[in-house]
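Given next, in structure tokens, is a single chain: the form predicted alone.
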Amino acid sequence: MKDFLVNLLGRESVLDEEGALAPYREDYCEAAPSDPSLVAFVTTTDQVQQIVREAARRKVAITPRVAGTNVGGLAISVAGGLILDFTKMNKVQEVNDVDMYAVIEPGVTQKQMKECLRDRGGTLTLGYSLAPPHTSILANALLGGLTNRSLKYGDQSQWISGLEVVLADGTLARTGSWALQNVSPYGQVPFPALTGLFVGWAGTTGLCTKMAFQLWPQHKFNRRLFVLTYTPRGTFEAVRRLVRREFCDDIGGLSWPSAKMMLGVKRPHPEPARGEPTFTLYVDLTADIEEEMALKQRMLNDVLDSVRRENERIEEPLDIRMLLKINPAMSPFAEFPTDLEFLTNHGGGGLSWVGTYGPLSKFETGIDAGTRIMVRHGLAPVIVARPMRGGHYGVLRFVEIFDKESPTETSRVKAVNSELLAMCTQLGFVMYKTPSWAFEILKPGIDPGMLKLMRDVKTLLDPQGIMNPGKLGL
């Protein structure tokens, strides 16, 4: 497989040493390290036909990657497989500033888009992950990850509009209104929806080489503003309530070692001090004309005032220029894409979480069920808890970080996972951005004709299992 791929690619773009593969045996998380044989740098969607079909002859299994920077091991190669690395392969194709779309490649970063946004005159925008500015959005999208605008528009995976999409065997295939000749890639009505055969499949069903995706307007007036709070329940009753008068553009609650670590705080105690807030709300609002503004930050606090009268402790909106001044360290919440460094670079090296997608009406009984868990084992209880899609489904998200040198905290992280996600999931939360470890633990509970399907989808697009194999575990 080396002499084909330098044959069709270059030596330079080809990796087969020791040091060189070394990168990508792991990612940040506590799933076990694998080698692979070798990695190959594309830059085109011919390419990646040739190389599948080579692959497929030869019953190589096949690893997409980009980043690296996803957690659950989900590109993370089988042993001697091949990784095809699409960090090159990152054009913008087309930006439609009147349809607002673009089709952008696997390799196209969210500082890139954000980029080429603002360098056409900033009319337009999109969601960002709080991953770091260098990842993937298609990534992003095809695993259901969330972003700033979930709120309003759901996961990314919702905002695709057609894929291309290299098949098992070579073939290339388009998906929504762009499978017709001519026609533009404004949405996947009215086709039958194939582009779900590869969202959420953590690329075991095909390679993804191109990507439709909506983009939305950008507006003139944008205020990020923190609110302090001091019970769950205050907390997500304000949310809840937030999300029905529609006003807001994004609401997240981040607990309160997660606001003590991006202030500097590295290894937070389990338990929190005697009267500190227990969540930090963070709300985006958005506005055309100063009016607009004014009108939405006094629907805020009369939506605030209204909990309030309920015995409910929650502080007065600060605004992020004004936390800023006090307190640079706040500078990651200013702007997305961030780089949260408290959480990718606190020197052992180990990011993992559960996260989970379920309803709002529930938060509270996870938030403390997880807080328990996480306590008992000695771990802050980093939560991350936000609605999305109008409030009709929402995130709940528990973060370690540890030392991956150590058996003992890597130990400790595969326990609190195992015990968060059983918990989840008896509350009806069910795992994003799915691991394989996690899929195996939730197969017993899924639907037996809809593991079926799923298994004869992934039999009838991968026959030969090269696809990404084992990351589903189908």
Second form
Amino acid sequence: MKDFLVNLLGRESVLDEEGALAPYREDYCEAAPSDPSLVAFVTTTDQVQQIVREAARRKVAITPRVAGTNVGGLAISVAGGLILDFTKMNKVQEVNDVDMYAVIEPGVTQKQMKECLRDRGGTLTLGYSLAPPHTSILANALLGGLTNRSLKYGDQSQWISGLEVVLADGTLARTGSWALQNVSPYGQVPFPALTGLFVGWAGTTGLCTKMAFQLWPQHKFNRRLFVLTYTPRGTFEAVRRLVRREFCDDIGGLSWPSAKMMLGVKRPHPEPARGEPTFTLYVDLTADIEEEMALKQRMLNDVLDSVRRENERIEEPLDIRMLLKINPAMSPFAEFPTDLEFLTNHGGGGLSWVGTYGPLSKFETGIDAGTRIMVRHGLAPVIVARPMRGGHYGVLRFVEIFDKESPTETSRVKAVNSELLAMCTQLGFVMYKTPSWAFEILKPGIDPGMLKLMRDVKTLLDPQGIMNPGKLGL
Amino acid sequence: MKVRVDDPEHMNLMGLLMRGLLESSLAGERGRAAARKLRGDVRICAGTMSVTMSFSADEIVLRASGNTRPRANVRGEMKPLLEMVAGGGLIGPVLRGKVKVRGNLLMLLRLLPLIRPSRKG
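Output block for the form predicted together with the partner chain, input the form predicted alone:
So here's everything in the complex, that chain up top.
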């Protein structure tokens, strides 16, 4: 396989030495490292097709990878497998300012797309995940990740309007409206929604080489306000009321340790300080005229007042610009995409989570139960909780940082994650970007017909099992 | 002159915000000059949080709770207090009753240049 790759890509685009392969053994999380035998940097769809055909012939497992920042081991290959590194396949192929879509390759990063749209005049925008700026938009979309426009538009997979995919036999396929010649990728309708064959599958059904996705208008005025709250009930009653008023671009909730970590406390105590707010909501408002912004701020205060009248303490909204004047360490929350270094560069190197989607009605119960689990294990409860897609569902995510070199800490994270997953599942939350360990736990509870369908789809699309094997427990 | 947070793992959000402000301020001559004139404790109560700043010759120590009786107190809801330290000034909020002060007013006036944002070294 190595000779084939070197002939196709050139020696400099193929890695096979131990030192060069080392960064590909793992990702941020506690998943067991695994050594690939080869890493190949691809730049064109044709190369991907040729490699897949050869890998199919030789039955070599292929794992796609971009930034390597996954927190579920999804971009770690099986031992001896081939990793296709897409970081150099990173062209923004098209931006349509009128029809509001873009076509990108897998290596296009959040930062790159932001700069691209800014250079075109800044009339369009997209949402950004909380992952670092150098991470792939396409990977987040295919894994159904969230962004800071997810309240309005849902998880990022819901913005996909078309995919170009290399199937396990090397066939190139398009899904969505652009499957018809000379039609733009305006949306997935009206063809059968085959995009779903590649969304949420963690690269086990095909390799996506292009993604068309929807962009959104960039408004003239943007304001990010922080609302400090003191109880889960007050926090999420406010969230539920705000989403129904439909004037916020985004709402995100962060538990108290997140803010403290951003302000320089590496490992906050598991209990909050006396009198301290326990949650921070960030509320994004946009407008095209000042009166519209003033009205939206009035509506925000109106909703918060309605919750305060029920004996909930909620601070007045604080503008991020004012907070930045007081403490520049808040800057990671001023603008997205952002690098939350307190999570990704804390010395120990480990970052893990149980991130779930589920009903807003269960947020308080989930947060109370999750907090108890984390505190019992001596961890400060770093929690992200936020509404998605008009409030029809939400994110409940428990985050841990740990020292990857410490077996004790790694074991603790595994134990905490298992407990958190069990609790969340019982409450009706489903883990997203699902790691293999979690899928195995969920499997007995998944509808047998759905599981059979998944196996049948997998067998149909990847009969030799070369596409990112070991993921999704298939 | 340095800023030190006593027991940072237990420090509240207000204290951590104040640390950044003081560090920025001490990077400028105006802030350093103000700090040199201050001795003793000042307590700031923002909503349900409080933080005590203890001034000595070579450091400012921030504590979530102070055992000693502070020389001066500043109390208010979080937003007006933060607006004050973000450069809004002390006099206006005090006159409007949004911020209440008690104790050694001269010390508070000396404190003002230190708790105004400064980004210049």
